[in-house]
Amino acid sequence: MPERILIDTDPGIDDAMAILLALASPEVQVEGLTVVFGNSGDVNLLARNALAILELVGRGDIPVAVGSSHPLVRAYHGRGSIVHGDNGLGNVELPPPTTLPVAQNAAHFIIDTCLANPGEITLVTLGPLTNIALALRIRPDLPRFVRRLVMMGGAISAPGNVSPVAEANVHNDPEAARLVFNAGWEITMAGLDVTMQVHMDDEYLGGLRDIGNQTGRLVWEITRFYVAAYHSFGYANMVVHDSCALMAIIRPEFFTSKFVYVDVETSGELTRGQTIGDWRRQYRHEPQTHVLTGVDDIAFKQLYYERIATLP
């Protein structure tokens, strides 16, 4: 049976790539998308991206719920447009979606979906953890009803990407992240420790374009902006973040991991948003997070190619 997943996302370029991977993979069944700020501060724009991506591959039946437009306690000062363009998708315009988000907000959609299917839903988070934190504020017992949480976010041993120590999704709402890490569920963390090991160059991306379907062409088109951004940061190729969280469900054997207690710094002047792994159990807490540390990037990219080729 496929693993039933609910994807919480801020649909930018790498989110779109991850959503497409999920839709193409029989190992998972996408029950819905919930949308949070992150790659843009305009959550309604991001919701339109989510709807447009689903419709592009004939999955307009999957519900989309709109969530938080700002962090729990701070103003949003993200710079997602530098990496994702003004519309979140590298300034590539998709056909306007014909469907609308559901009336329910994301936090209540998450709660209702999980409580109606106890122990069957895996939460997959690709953006700031605000929607999940809001759901926990309403139902602190939510982890009892969730199979597990798989997240793209954080950095334990790797340098940060928005500060020397912090990864963007956690940094955008560290208070929410701290609440989520300490909620009492099993977590798999695809942070920068592993995502920075998966690179796609133009030869590979050109191969996706040349598959001959509209999905492969879309990945090529939206990554033109993304690749240019990584070049400006001094990287030879783009790095694949969000798809790592999905691939960790689809092919866990591609990854290595370490089990450790993880917490989040919320008040440090220089370290806000840092994810801290307590390798020596100095905090006296039991481990709760499988931190992904390594990946077979060749097998990863081969399977990604194969799956994209199955879409329209």
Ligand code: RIB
Contents of the next structure:
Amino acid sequence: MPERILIDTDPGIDDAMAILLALASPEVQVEGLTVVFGNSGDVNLLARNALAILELVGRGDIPVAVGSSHPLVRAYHGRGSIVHGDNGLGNVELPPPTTLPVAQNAAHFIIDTCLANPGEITLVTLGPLTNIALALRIRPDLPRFVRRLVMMGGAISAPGNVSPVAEANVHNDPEAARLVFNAGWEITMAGLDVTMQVHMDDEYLGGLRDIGNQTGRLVWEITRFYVAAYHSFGYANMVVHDSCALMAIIRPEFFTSKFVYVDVETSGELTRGQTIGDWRRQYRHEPQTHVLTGVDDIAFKQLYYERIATLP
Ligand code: RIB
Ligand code: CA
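What would you give as the form predicted together with ligand RIB, now that the form predicted on its own is on the page?
Now the full complex is given, and it begins with the chain already shown.
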């Protein structure tokens, strides 16, 4: 039976790559997308991106719910466009969507979907955790109804990407992240510890383009801006973040992990947004997070290629 998932996302170039992987993978059934600020401060733009991506591959049937346009407490920092372009998809224009988001906001869509399917739904988060935190504020017992939470976010033993210690999704809303990590559910965390190990160079991305389908061409086109951003940061190749969260569900055997209690710094002047692994149980909390630490990136990229090839 496929694992039924709700994807909370800020699409976003690597989000788009992850959503396409999910839609091409029989191991998961996408029940809906909920959209959150992050790669842009315009959550309605990101929602249009989500709708456009779904329609492009003939999945306009999947509901999209719009969520928070800003963090729980502080203002949005506004730097997502440096990596994802002004329109969130590397300034590549997709055919405008003909479908609309559902009327419910993301938090209520998450609550209603999970309560209607107790223990069946896995929450997959690819952006800041604001929508999940808002759902928890409304229903603190939400974890009782959720199968598990799989996230792209955080950095335990790896350097941060928006500060020396903080990863973007957690840094964008540390208060939300702290609520989510301490809500009582089991978490799988695809943080920078593992995502920085999955590089895609232009030879590989050109291979996706040369599959000959529109999906492969789309991935090539939207990654042009993303690759240039990584080059500007001094990296030889782009890094694939969000697809790691999906691949951890599709092929868990590709990954190694360690089970540890993770908490989030919310007030440190230098450390705000840091995710901290309590390896020696000094905080006296039970572990709740499977921190992904290693990945077979060759097998990952081979399967990613094969799955993209199955889409229109
Ligand atoms: O730090 C990487 C994360 O931030 C990814 O989810 C990317 O899409 C951005 O949201
Ligand atoms: Ca993302």
